[in-house]
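Listed next as structure tokens is one chain, alone, in the form predicted on its own.
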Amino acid sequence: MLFLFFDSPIHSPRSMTDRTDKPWAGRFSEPTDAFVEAFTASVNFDRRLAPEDIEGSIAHARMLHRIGVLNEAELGAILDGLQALRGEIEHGAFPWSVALEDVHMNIEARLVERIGEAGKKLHTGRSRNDQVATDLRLYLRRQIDAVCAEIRRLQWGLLELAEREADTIMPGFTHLQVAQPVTFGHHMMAWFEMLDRDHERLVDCRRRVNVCPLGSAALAGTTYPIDRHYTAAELGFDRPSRNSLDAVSDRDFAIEFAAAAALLMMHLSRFAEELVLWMSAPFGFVRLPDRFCTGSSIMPQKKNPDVPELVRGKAGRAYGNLIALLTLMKSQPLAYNKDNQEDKEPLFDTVDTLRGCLRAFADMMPAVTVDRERMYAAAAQGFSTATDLADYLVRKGVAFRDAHEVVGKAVALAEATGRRLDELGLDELRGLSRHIGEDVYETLTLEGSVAARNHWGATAPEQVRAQIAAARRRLQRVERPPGGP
């Protein structure tokens, strides 16, 4: 069973005037059936594309007016209306109607009866099929600007934290369980990287997107002496649509974003995970503020991290749009198809999704604090600097192999006595190397571990912060911090 729910502003008939018919009636011979106008309606979602068609329509009426189509004052009063629908949008005073379809034949109804006659030729030399590939690449190119600046303001969040936390020894894990010791700022650097290359990916995609459809028309062009190199550089595009086919017809460009999306979704699953983990009990390795958690309404003990949780469930959200938009384009013949109405879901989804996340996770890193003396305890277990041990041996001229083995066993003595490395005497280390002397305890330390790895991008605290001082120089070309001068 289908259902369909509108918000209460649209209405159906269109409540302003008693024309109900279509922009495209003269073909048909009976109304549109009330439940198939509905159902083919999409004026409930896709009028959050209004700013954009306004934008997109400004831009297209001074180019009609610059090749003679739209005299002065037929312009000067399209603008003027297209701007005073812009103010009813945005005071929530517009009055969307079902019966109208969409966003782009509800703001043209409203121009031509707030300003008539000129209202009507507003729609020279384009159609629907082009305006909303153009309002979708405005859309998107604006959220793609938006993405961004909230990934850069959590990076600066992580480098923050990464900066007081530089020192900080933690286990680090390869199958969840403790492999050797690194530094909490080396992890928060870890993450700094991820989100980069997400950014990156952002920023090309966003090169793709910023295309300009707009004169491509239904599927062929137009046979009016339209410029759309004017038109695009209004918008600020690059360049115009090379296909009028490939133009209307793609949302490529909306499936990289949400696969850009979706890989960003994941790295913030990750991180979420982690988090939820290390606030556990078990671990106690950082505190949330409480801001940023939820209590139980029945155990009164409880601070449960909703909001990592609540991040690392939505990435099933961007992927599950992913794999909608890729399924609904799979099949498609050129040029558009009604089908193609189904995009627009999906993708505002991903980007309230996206947008949300991140900024939750920018407001929230900064404020994480932690338990020290929690993580180094934690990488003391586990045997983490079995590997630092095996080092050692090899620097004593041991081959690899043969120190592994020596290794092993000093691990399997330390087990059955219930002790770690550095507690094992020296006779007892003697007894399974005789390369191994005094100096070997500055091997086993924790500190010793870390720091012995020193080179760019390991985990020593003096490359951390050398790592965190190339990572500021290199946002700081582009862009200034938040708050910054």
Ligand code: ARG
Contents of the next structure:
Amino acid sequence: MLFLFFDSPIHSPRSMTDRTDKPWAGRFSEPTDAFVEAFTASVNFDRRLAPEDIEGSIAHARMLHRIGVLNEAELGAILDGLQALRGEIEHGAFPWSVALEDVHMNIEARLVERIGEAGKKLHTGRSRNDQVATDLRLYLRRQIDAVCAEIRRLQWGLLELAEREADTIMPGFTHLQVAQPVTFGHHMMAWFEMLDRDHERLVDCRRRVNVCPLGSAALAGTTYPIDRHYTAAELGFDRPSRNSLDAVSDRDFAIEFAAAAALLMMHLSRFAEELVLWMSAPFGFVRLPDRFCTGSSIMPQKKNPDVPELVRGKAGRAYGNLIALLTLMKSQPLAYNKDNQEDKEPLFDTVDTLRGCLRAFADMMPAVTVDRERMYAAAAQGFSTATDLADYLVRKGVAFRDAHEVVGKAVALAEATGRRLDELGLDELRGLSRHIGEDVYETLTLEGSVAARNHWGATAPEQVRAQIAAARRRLQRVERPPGGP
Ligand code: ARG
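Starting from the form predicted on its own shown above, please give the structure in the form predicted together with this ligand.
Let us now look at the entire complex, which starts with that chain.
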């Protein structure tokens, strides 16, 4: 739907002489310079806001009728006209004109063209300044809802995968060196938690997005007895904004969204990086079906993880867009300035980036398969149960610092002789500490190691299953899974 707008041709201003009269041309004595016209126009990108612009105009027209500015017939004509424009836009038949600068003036001019006099009354008591702020908030609210739904879809995928692999053992890393064994389910639930906070941030941001600037007019409000509470309610906003100067000029809500998006993309880039590593031959932990990969034009054997790589790279866009928005607002005096027109492209790009990356990940998750043997073998390397041996000694009454020393020697011995810790003989181990007994071998196994970390938030399969169940209940309490249980 969204992308439809890009398919309809932008009409050259010069070929549309009947539609080039600018609504604000009254006080001007010469036409706009052709380059300036193109330079200042935003219709090439802001026509994406057409659905919201029409929505806002419908609410505004209803309000004008309520307060007696429009009569019944005029309201009817405006509503029918706007409905028709909606159809034209959806079918790519709308005659967009650069000469008409932006989405707002294009729609208004086209309305007048279609319905005549009544159309000229629509702009009573409003300005493009409150109009664009309203459109942007309507747009962002809708996009936040779509992004949140996609986060949830990805989270449901992670829950499935975590459940399937709750017992699967993999190496846990610090410094990308094997540290301690963990369960794959636990690792997936780490991603689940990060996404949960991302979701929360967006829901919180939505509360501040969902405020209606309409009626602030150019900057000071209007002389008509408008009913701002009515318009706000019509558009599903929580309330009208409280200060007209603030409402037409600030874009902090968009910056907040861009910040939440940048964080989300940071998370996805970490996730992506792990997938890239795990899919490489030296790791070989996971596989992705061919449909998510591409080949090399020169090396026939290659199967590249392009999707995660691209997601990793696209984080840069989200960061850049955040900085662009922050910078365009910086030092702006009140109230509206044309600088604000520059808010749209970064915002749209962030929305597209986010939705694309989330969609790719959500689609990919159910298709991920893991190589349990490879992960197990990798976890068995790097003396990953060394901490367990130290904890064992502490349980036998040795102070932790002394235990640490003993285990350090055991690791050195194993390393020097090319063995794992559980391959050291009982005599050898007892030679390092007389507290070590036959039962030490249980603690040195990977299964024993993960099962022993059996408390809230830890990696034991039992705990992971409990977290998965709790997460399912949490998600179900507020939303139903997409076609899920
Ligand atoms: N295209 C403009 C924007 O996106 C709409 C508001 C224009 N207002 C004005 N006073 N020129 O910001």
